[in-house]
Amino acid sequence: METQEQTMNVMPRIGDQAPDFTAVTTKGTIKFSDFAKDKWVILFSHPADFTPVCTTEMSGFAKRKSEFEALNTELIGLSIDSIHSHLAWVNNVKNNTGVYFDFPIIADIDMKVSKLYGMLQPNESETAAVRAVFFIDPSKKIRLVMYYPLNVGRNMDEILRALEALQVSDENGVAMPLNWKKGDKVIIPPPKNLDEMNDRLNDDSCERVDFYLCKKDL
């Protein structure tokens, strides 16, 4: 039988399609897998309500919510806390900042979810999620797992900016190079075979460094 411990340590991996569940959240209960059909969803944790990073992080995502919506993706929180919690921190952030927390967070109190996406982990804590982000496709494939400690808040700009390139390299077939940022060149992918090469280094319409880094334009 698998252990308490095992179980914690379950770590969903890039390119694993994401675990399904059914779960009450602030916006009612809500089947993942039924949960933003064709659109991508960055599903999101945090340790607990009523704390200073989390209160920050969460009211980053809240400010930004149309910035994920133009890039078709949906926001979903969770933290090992209650409902009851939950709407009660939604609300008294509400009342002192302005800033509402207009997307689902789930109320993970069993710590089931948590389990399932290896938020838990018990060098950290058992008893608090850590900072993870899921970037899942519309096709509930998972394509990059950020991982935070208790102690670190998330970079806002720097989770926008990947889900962007994941969405503009599988639209147009490319890779993106370090801190590639929207208008910037794209890299082409290294050619297969001799012929391809061969055509790659006689190609003056990209920026060539050598036949295996050639940058374009979108």
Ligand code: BEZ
Contents of the next structure:
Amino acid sequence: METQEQTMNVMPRIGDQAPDFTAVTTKGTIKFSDFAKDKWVILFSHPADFTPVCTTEMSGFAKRKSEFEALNTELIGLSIDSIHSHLAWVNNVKNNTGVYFDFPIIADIDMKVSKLYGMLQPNESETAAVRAVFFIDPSKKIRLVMYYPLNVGRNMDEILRALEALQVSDENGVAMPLNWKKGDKVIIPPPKNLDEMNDRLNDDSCERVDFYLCKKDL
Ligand code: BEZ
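Form predicted in complex with the named molecule, following the form predicted alone:
Following is the full complex, with the preceding chain placed first.
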């Protein structure tokens, strides 16, 4: 019997634990809670195999897999296609372009995982998952969610930038300003009381606009 969450097509939110599932993938059957232990995970959906935008996106993930690995991150894709379709598409793209999708792609033919992750958005498509990206940390908590429509491909630079921003933020207890990229100054959390405010106003080690907006180099 389906659980309530499976039937409701809920949209998991930032801060939620990533829903667990077991699924058939191009790398064999995977239980998500056992996948990529102690690593970050990028779980992403695409609308359909053998479609043009999806082919560019999957190729983008495949070509930059080593950059995700350098950020201690595993990729796992998904669409509502059969495992046979996935295998044929992976082989077709490899033969046509030399790009090999060397990460698991979930064959979500019963839409179980798509429903768990709110990837089915019927006013956009009744038959395909939208382009979702879930950034999941090593404790399997959802940290960032992107949803794109069927007709606009995602931006791989932004996915990698946001992933690195999350990790650097966690590691240093800082926040990231507009357009932050590696090497840029970061934002020091604002003071929480008057003593901290006065200290901050006298702190010349940071780049200060005012007490609530101070940046520093890492
Ligand atoms: C595409 O990836 O090109 C695509 C997939 C589904 C609907 C529209 C476009």
